[in-house]
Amino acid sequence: MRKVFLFMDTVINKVDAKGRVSLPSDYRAIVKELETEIVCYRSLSLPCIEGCLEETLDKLATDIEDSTDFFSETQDNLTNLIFGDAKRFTFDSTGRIMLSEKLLKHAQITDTAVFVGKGRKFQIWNPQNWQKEEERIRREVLKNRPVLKKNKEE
């Protein structure tokens, strides 16, 4: 049985003047155990940074290729914005990664960052922006409670 690795929890960490921030210890443990790197890029629709394992980004590449025409404008746009923007990050001996100025500016992060686990990916937010987004999400979910369908094999 394959072991499951999910990014979970919400963690607030300081960002130093050079843009270095500690990756949450649970996240580092996943990266270390899988002997891989994380990849980060600017969110397409939100003022935050998206992060995931490289294998997750590989799956996204396959999904985009399988669902769009190879030479389509849609595929060009998605791949330009995601893969043209993505960067691999390794963490230093203290568990920090150095976020680029482009990523920090997009997410409006200065001295504090909030890591939000999202299963196979995570996001990095400015704390005030995350608080507003979390409140919006909670209102939306309570207003439109999702119904999860049971697996037909059960």
The other form holds:
There are 2 protein chains.
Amino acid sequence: MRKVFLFMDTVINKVDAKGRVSLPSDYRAIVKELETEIVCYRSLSLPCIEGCLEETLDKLATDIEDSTDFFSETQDNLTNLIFGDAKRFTFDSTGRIMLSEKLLKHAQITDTAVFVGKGRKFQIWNPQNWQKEEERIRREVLKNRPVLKKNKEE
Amino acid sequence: MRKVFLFMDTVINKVDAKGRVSLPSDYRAIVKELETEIVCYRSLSLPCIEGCLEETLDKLATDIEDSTDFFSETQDNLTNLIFGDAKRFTFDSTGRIMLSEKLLKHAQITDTAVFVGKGRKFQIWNPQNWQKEEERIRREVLKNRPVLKKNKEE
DNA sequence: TGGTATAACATGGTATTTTATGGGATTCAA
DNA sequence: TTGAATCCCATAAAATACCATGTTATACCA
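With the form predicted alone in hand, show me what the form predicted together with the DNA looks like.
Whole complex next, starting from this chain.
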């Protein structure tokens, strides 16, 4: 039994006419072992789909409760945006999930999708968009390398 | 049960046409005893593959979560770069892992690879590149030797 | 200490399994 | 009843497990 569960790697899969995509087998293994489900929602800031385990969203709910006021507009807005958008996605016997029109449109995905591991989360991108975004991030992080180091060493 | 786990030594192994390489047996022993897995990714600054234990990356994920905000751009950038590139590598009954095209290309490895221990991490190099890098490092350390000594004795 | 037996290892090759993906059948709901 | 969602089957390719062999390192004994 493994001890660590991380979404990793970058894999490109096809999206068929019905909107079906194979979830990367590594991701499936995590879902199965933890006996949980995948949840997907539109990224708040980027043109991509974001996914995580149900547990992770549960933790987020707690964090939002703890860090914002029950009656605050912030809490209202956040919870509406996130949980109003999120949805469970179970995969079939061949390992595919069916992404909704809403999600596909937001990420501008048509016939190909890129899964990008983010540790506790992952993202699903249009391949061209992801390529641009990756280049942007590399430039950004290399420029600010001291920041990365600082975080690591603390 | 041993108390110390360090990747050490420098081992040269062949890479076959499928990209298979024997993981040094010492490394395998660590993975087995800790009941964990190896994770590899492209070095951010050098033309080599870097590897560590899954636990190490898990700790990093936790550190990033703790030191940056769930919605922050910093967290986004970092996790994309690190976990998007990293991948689990399990070895078969004969002790081999299968390196991906992406990794081999980044490290300019074709038919031979050098494993270099780095303590908690290790690196995999193209033999010629490693030779040059080692010479560079030796020169560098000799140049700064007084500083090194000073630190030790204080 | 020297020599031999034994075990571990690296590595080439092959067999088996898993995975991605297209297509069709069945079920469900509006 | 029609469109959509779910399930099931088929297939090719890729990943993985397994087997065999020569070599090196280790353990053992005289």
